[in-house]
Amino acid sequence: MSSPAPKSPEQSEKSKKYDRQLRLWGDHGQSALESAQVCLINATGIGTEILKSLVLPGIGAFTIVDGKKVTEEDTGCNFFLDAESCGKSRAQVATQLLLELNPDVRGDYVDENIDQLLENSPDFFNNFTVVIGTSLIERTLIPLSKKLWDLQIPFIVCRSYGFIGYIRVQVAEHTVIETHPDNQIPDLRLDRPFPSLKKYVDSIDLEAMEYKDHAHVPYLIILYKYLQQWKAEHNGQLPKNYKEKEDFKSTIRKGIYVDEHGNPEDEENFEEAMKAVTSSIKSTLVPSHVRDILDDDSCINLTSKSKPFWIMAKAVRDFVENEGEGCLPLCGSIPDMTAETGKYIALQQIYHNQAAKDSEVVFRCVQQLLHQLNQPPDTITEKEVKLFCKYASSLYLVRGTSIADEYDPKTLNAQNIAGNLENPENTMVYYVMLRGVDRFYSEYNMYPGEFEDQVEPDIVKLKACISKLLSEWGCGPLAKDDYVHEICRYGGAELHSVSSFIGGCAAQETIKFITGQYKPVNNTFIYDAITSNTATFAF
């Protein structure tokens, strides 16, 4: 009687809770998250939002500035409050209602205005991973983009404007390792075999093998075989373009093997070896936007404040130009494939071997980086090292811009926006809309329409608020006035529908930043309700 099969693991409570999400963001993932602090100004509807949507997949903790007692209109637009809560400290009720979502999670608040705490604690803000401003009027965003910026925590700005939408990512420099692309392209290394994989490959025989172990060949070992053959007769060059690629695919498929009637066997490993010819047989390069990481002034000249991103850059700049001859450590990793157990296991561990000595390599460059800069040597760990080298080919960094320098006429970039808004119904005009408003606000200390008997002269008031922006933008006058009404009809109100979306969109740009995976929006993304549109834009 055979025994039974061993148990898997059981998973942790905690693994249980958040299984989904660990799947994107993995366990070291879900540690970044955990360990995070994040603050929140102002309980308003999409302000909740943004934190349910942070506080149920786990944040370490919360912290809601705001001094603003809860009104009737909150109740309209706010889940998280109720009329029983009207009067009521609104970030203490947010804070209270949002703990119920989860247990592990930590809240705290301030019940005091953002502008008073400010001035009162300047370094109120110091120990935040990232700090979420909504609902902020301009007076008060100017100096805290300020504060923010020289901190260099990452600022997210949102805006739940009638039916506008708005999203706006102030960091001064973002780096990301894993970006988890949607289509990644394997990294065989085909045109530049490394030895012990040229040595495998060559070891096995096609020709010689009998229609069953032939249709059980990994298509990897197949492209090889034909690319090498096709070399030599090419004076030793890759097929390139379309036309030979097609005469390329040709000849693996003369490979498979024929019945006794002339008939080709059904061999689906050649079948997989034709399909990957496009993004397999590529010369091995250093892409175009990791070349421009390693040749940054921050990657080349490093100093003792150098943030673990540009050392383990600098280790691989080294690598490509020395041990790797050019090339990035190997990836370590192939694609499925039909094929025979062992044949494709051994390729695996071909691979994974390759991609450990090179990771080895690019780990002792770091130890010597870290001695020279006089930094401790567990700064990095090894595995650190290795994750980096995994998706080398994937890196991406991202310099933002300051919300003051954008509201500040002579540093905003006023020809992309005059660029957009040469077509009338480019979603542009509603970010100029947004800046009209916050003109509004400035000067009459309320928001257009917000009063039912005053909505026709505040149309008028609008206009001229928008005219002048424009003027002192360099950019012509707007091709019609409908969107003007539009903005004053709505009358500085929130709608939930329109709250809920850009506060899932705002959470996912949060746990961007704190996780340091996936690529976050730069820098600006507006949504139109009405359209269901959406853009983002560079300022």
Second form
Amino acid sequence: MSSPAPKSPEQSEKSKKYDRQLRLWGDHGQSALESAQVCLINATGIGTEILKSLVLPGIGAFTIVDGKKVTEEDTGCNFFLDAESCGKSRAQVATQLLLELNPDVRGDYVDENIDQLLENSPDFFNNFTVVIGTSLIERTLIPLSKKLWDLQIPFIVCRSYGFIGYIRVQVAEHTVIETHPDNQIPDLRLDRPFPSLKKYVDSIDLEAMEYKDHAHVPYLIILYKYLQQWKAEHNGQLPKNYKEKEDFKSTIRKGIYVDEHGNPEDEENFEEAMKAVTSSIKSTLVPSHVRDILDDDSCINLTSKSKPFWIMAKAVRDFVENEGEGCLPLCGSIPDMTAETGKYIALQQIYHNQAAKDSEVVFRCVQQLLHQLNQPPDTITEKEVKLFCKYASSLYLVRGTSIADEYDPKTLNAQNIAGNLENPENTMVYYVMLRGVDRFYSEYNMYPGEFEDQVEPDIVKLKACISKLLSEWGCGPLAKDDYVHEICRYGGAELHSVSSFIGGCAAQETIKFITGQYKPVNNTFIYDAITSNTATFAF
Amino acid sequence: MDKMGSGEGPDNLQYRWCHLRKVLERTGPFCHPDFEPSPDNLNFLMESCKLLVIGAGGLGCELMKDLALMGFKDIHVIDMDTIELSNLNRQFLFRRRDIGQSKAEVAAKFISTRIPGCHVTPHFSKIQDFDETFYRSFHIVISGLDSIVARRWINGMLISLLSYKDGVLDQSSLIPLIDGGTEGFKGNARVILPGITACIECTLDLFPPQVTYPLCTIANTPRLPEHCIEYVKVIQWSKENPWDVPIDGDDPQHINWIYEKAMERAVQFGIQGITYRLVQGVVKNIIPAVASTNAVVAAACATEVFKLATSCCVPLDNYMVFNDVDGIYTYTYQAERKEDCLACSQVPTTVDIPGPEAKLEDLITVLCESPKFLMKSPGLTATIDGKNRTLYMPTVASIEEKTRVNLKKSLNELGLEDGSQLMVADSTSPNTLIIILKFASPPDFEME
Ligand SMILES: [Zn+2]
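The form predicted together with its partner chain, contrasted with the form predicted on its own above:
In what comes next, the whole complex appears, and the chain from above leads the way.
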């Protein structure tokens, strides 16, 4: 070929290898991933499955903490411990086999029990992006939960117990700019057109058009025109209820050209306009969940330690109160629609330019705020502000609760449990079971049903543990014993396919925290592989 | 105390499978009514049960690992693909040095080495290369495919293995199909008991329709970068044909050429947003994929295989969807059988045609576009005046040429009438399907 191929950054080896995921979280998501450091406590089957789905997409580094030696039992549910490794350090073998998956990832291990580590190296966890814990007993879980809560490091606790899987996410505060909602409602501002939009659409005369042009006017212009007409006839009000919207649609329908026999012409753009009435004809408002963020204390009262999210939120708040006249910065993109190229591109430009103007106002405000807060001016880039403004209507904030509080009957949200247990088959029953297993382990130092000749007596003991727990929580007794029998059947067995299911889910939750994209689960997820159902509870 | 697994295990590590033995040698309140707790359950998995995994890609790699660690020891895998660089972010049995090699062979070797005692047999071939005898030899078939056509084909194959005595299904001829699929952060897992529960063809409408752009848009009124890329792909390439070959999405020169031309067109129309990545995505119809979703969906499938093989729980009935974009969401429901399913209903399907004046090509369009059929390029034969006649056969060039004239003929001219039976062959099924013509307007035979 004569013309030399353009050197494109897309062709690097790395972007080829990660192509299928870069299409989801983008290059910026990937670079966040590549600078992340993840700690796994205990290289159990479920633990190595989580790391597998983090090493493959290319996290920066991982560290495994585990003081145990590989046993034969381990090799029956853990793909990253091989048959020859029995007797060796579990942390070491898992680290080696996981590192084979991706040469871009660094990994190391600490061949030490987590309890010792907590005692001997209290600063060990300070620099991790996310910490993942598996196979943690209550005595270890509580201090670890407190420590990571104070350090504000997201902590993900996972369990694979027989046919039951469990994920608990602990995070003090987490904010998301790119939530990637499935159906984004377009931000068209038809109820309050900005000047450049008004000027452009007012220059177009629908009725004077030939059929071919008329059938290729973007529906956005059609909606605008008929809305002006409607408002003029209805004291400036929008069509509000169902009936008015139907009436509005029929006025649009009347605008469709007819042929010489009086039959309506085929005008797809008018059909699209009528279809869009329900979603696009509405007052432009700040959504209530965004209002809550803008009214949050962290937004109003910035400090020198405020995070970029809150500084940008404050700047957007100022925008809404001033230039925005009650509205968020314009999103700036419009949906695709049947249209002739020229008019569509013109509209696209108009929305894009207005969004750029809005985000520039916000960016100037951000710079002022950084100056006032004594933070370096490059703390927040213009690109970040643009992104924040573009997704302003789908921002997300979650403030979690700590596991330590959940395990303390004084601070546990017991009503949540009691309410769900009104249906004795609610998945919540497995939460109670797993808490019962924790209590059982604390008392007897083994899992109920772990030993073949102890299953029957363990059923009685586990029932007693659960009754005690429920009464501490002020909940009534369980309606039936079936679940206790089933849990004792497992005897602490780890089934690989259950571990792998939870491993995949937990890895994705970790990626959500690292990239700051997508909404994490809030905050307890239970998988019942018996019926293939799952449930999410907030503690 | 006697620890589980002290007996002689089926392999030399006597405690290795104690996890599985707990759920297989003890009973529980949620077991399948047929379940008998016994060491025989694990012995069956290890000594007798034979599984077929179709696809050694994102789902296939996970499936083989999961099944091997759930105690299965005789696993076959079919995949016709070779390993590429872009597989390595999720297909964890492959390394950079394996690029270009058979996925099935590399995966099989890896599993058999990592888990001693487990034997994976690779088949570096197409599913269509095997016949009924091959498929009949498996207890359960698990598919982890990205192709809908291949899914439909294996579905048709397993249905053709069913035998009926006096209209009653012979249970021993039934081979369950566990099917998984993923796209980005979404996925699904389902259990198909051919002839009993909804099959792939019963639920064809569940597959997302492929994104297509109307030709007039890409030619006359492009608005999106995708329109410019499609224009180069479907119009400009065949016109200018720079290398005198069809487009190869894996050839960087081809992609570069399309990228440059699409860029020119975008500039001409003032369209923004053409990137190399987007060009590649549109040309190759790339579906985003991550390791985590593959792990979840494959695991859900493997759990169902374990349940079916051991009866230790009631299997999924019959469809689960998964999405972890916003929290973690799943939904389990019973997909329904279609009474007149083309594949599994045993009722000949009718195809609605306006009347005898419709042309053969109109009939073919209906077979390709109707949501009931969604065929790819059907070949048609019929018995007319006692003779077997090939009406149209697209797959063999010489017969295609001879039968092409029939496309423009009306059904009437070809001797077909309301109620005529047609034999249809298509890549979406291993079997010839019988369909019955149904004219919308009644035939006017009494008008002489
Ligand atoms: Zn069917």
